[in-house]
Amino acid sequence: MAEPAVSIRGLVKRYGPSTAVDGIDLEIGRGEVFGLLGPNGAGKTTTLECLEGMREPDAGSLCVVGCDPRADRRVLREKLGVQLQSSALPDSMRVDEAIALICAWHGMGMRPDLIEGFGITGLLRKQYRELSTGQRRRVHLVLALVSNPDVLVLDEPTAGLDVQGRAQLHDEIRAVKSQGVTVLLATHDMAEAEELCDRIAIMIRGRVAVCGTPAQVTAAGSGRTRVRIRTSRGSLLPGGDRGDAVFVGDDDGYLEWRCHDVAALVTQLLGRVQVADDAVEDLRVERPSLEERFLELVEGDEGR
């Protein structure tokens, strides 16, 4: 098996009497978009800062593309790109000056490929204070990619962006992944995680509560799938549980059930429609969302 891009073993980080990260284990594959989710104070940012070499762990081992963040910081800065949640540049600094500065720090020339690829050519002569939130995010992403890193860390990259800016940044993250870069994404946006991430880990109180693909994490919860059906002549009667399915209600001609065994319920409903010589106008199957699963885990922890 290929060596993982990021390996975390038994990571512990304390701040005085408080334990921010409590012995987590994670492996992130090369070329993977991995989401780190959790409520505020769950330990996400602390975990990222330990990987970036910004904080010293109290216990455990870390490896980022063959580097120990504590011992190999000079090598790591060439292999790891970082876009911090609250990163900023001096207000009067021009975009081209910022790119030239970071390129020089990495011993590289200017990166016209990144400038054109991320559509910031028209921003080069603007001062940082003149940029919108979306433009700033795009510039910071370019700065994080200047050294052609193997791993890119994004901490809440779309916070504060409008719908268009979010969609554009998502496309840019997909483009980065297509080039083989491993992306470690910390986000509070469940829809963003579902859309972008190959796998996710949900952290609660410094520990990994669950890890897997978004579909695996969602399927492991207690939530039921929503099945809604509307027929031409309304032959299906409201009410009545069917197997493990629980009837929820009748809304605008739709009958709705919640169930675990979707195939059994849908087969039964379609059979009844056929027997009644009716026709299905609309059938909707909506599995529990990642947000619902997230809330289930967080609320379950709060109830302990």
Second form
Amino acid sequence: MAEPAVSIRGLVKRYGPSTAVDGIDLEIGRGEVFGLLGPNGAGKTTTLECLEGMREPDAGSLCVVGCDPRADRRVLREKLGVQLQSSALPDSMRVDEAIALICAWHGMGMRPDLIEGFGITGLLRKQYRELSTGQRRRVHLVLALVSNPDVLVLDEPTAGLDVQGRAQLHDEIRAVKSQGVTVLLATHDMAEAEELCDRIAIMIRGRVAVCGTPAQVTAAGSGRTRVRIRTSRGSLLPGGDRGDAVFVGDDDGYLEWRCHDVAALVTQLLGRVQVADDAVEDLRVERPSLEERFLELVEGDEGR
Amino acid sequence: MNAFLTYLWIQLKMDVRDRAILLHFYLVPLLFFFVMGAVFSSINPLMGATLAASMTIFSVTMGAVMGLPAPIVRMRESGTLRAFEVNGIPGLAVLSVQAVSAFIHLFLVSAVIYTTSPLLFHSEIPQSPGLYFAVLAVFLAASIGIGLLIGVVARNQSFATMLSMVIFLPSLLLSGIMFPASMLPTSFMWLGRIFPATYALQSFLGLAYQTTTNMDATLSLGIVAGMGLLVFALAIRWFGSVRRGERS
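Next block, the form predicted together with its partner chain, ref. the form predicted on its own:
Below is the entire complex, every chain and molecule, led by the chain shown above.
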């Protein structure tokens, strides 16, 4: 098996008496987009900061494309691109100056390919103070990619962006992935994680509660699939439980059940409609969302 | 080295766009020089003779102690230092560029004062211009060291301003640049001796103008240099410990 791009073994980080990261293990494959999810204070940013070499772990081992972030900080800077959750450039620094500066520090010439690729040609002469939040994020993303890193760490990259800015940044992350760069993404946005990530880990209180593809994580929950149906003449009224399917109620002509065995319930319902000489106007089967799974995990933890 | 020079060039261009930097490094010192130069040369001809030295001490102290800490504190508060660090620019390089750019700005202002004070206020030209600029370079380094130290010690802008004032006002009032230090009460005269401005004035007067001084001029220059080395070492050490603290 190929060496993982990022390997975390037994990572522990404490701030005084509180443990921010409590012995997590993660492996992220090369070229993968990996999402780190969790409520505030779950330890996502601390984990990323340990990988970036910005925090000293209390225990555990870390490896980012063959580098130990504690020992090989210089080499790490060439291999790891980072967009921090909160960062800035000097207000009076122009975008072209920022790119020239970072390029010079990596021993490279200007990167017109990145400037064109990210559509920031029009921003080059603007000072940092004149940029919108979305434009700043794009500039920081370009800066993180200047050294052609193997791994890109993005901490809450779309926080505070409008819908258009978010979609644009998603496209840019996909473009980065298509070039074989491993992306490690911390986010609160479940839709973003589902849309972009090959695998995700949900962190709660410094531990990894669940890890897998978004579909695996969602399926691993106890959540039932939602089945909603509307018929022309209301032949299924007044509803009621059917086998393992729990009847939730009716709303706007739709009757709703929650069940594990979708096929059995749908077959049964369609049979009843046919017998009653009724017709199905709409039938919706909605599996539990990642957000519901996330809330289930968080609320389960709070209930403990 | 190329990367450092690129950063320095960009920093100088940014400084020209930054109103606060222009105000602290150029506008206020030069305005003060033009106003006080006229006052000094008319009320005290003895002080008017060495106007370039006293106004240079004022300008350098103003720029280094009042102007330099704010951008350093702002870079730490806003996350610029972290953004630079993850993009490969070490924190010490940031401090060094701030120091060198401040040196260039303040040297330029000092050169303007040096060349214009004999023309405008008929002050004396130093007997030894070489020693004048040597003293200036040492005093610039010491003052910039103090500015850096305030910048790395202060946790926020208001604390930085307070620390700057604690250094700036006594330097101005007790060093002898506004009125002779011998006119001060003994306790204040001794208090003035903890600031490099006091020794810098003695060095300028004794070495560059070759006039009589209260203290040995060469020893004074040595004290300024020693203070400079000490504050630079403290600033670097403090900065290192702050960065380590942020990592732990």
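Just so you know, these numbers come straight off a predicted model, no measurement behind them. Residue numbers count along the first chain shown, from 1. Heads up, when I say rigid core I mean the largest set of C-alphas that superpose within 1.5 Å between the two forms.
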Threshold 2 Å Cα movement between these two forms for Q274, core superposed: yes
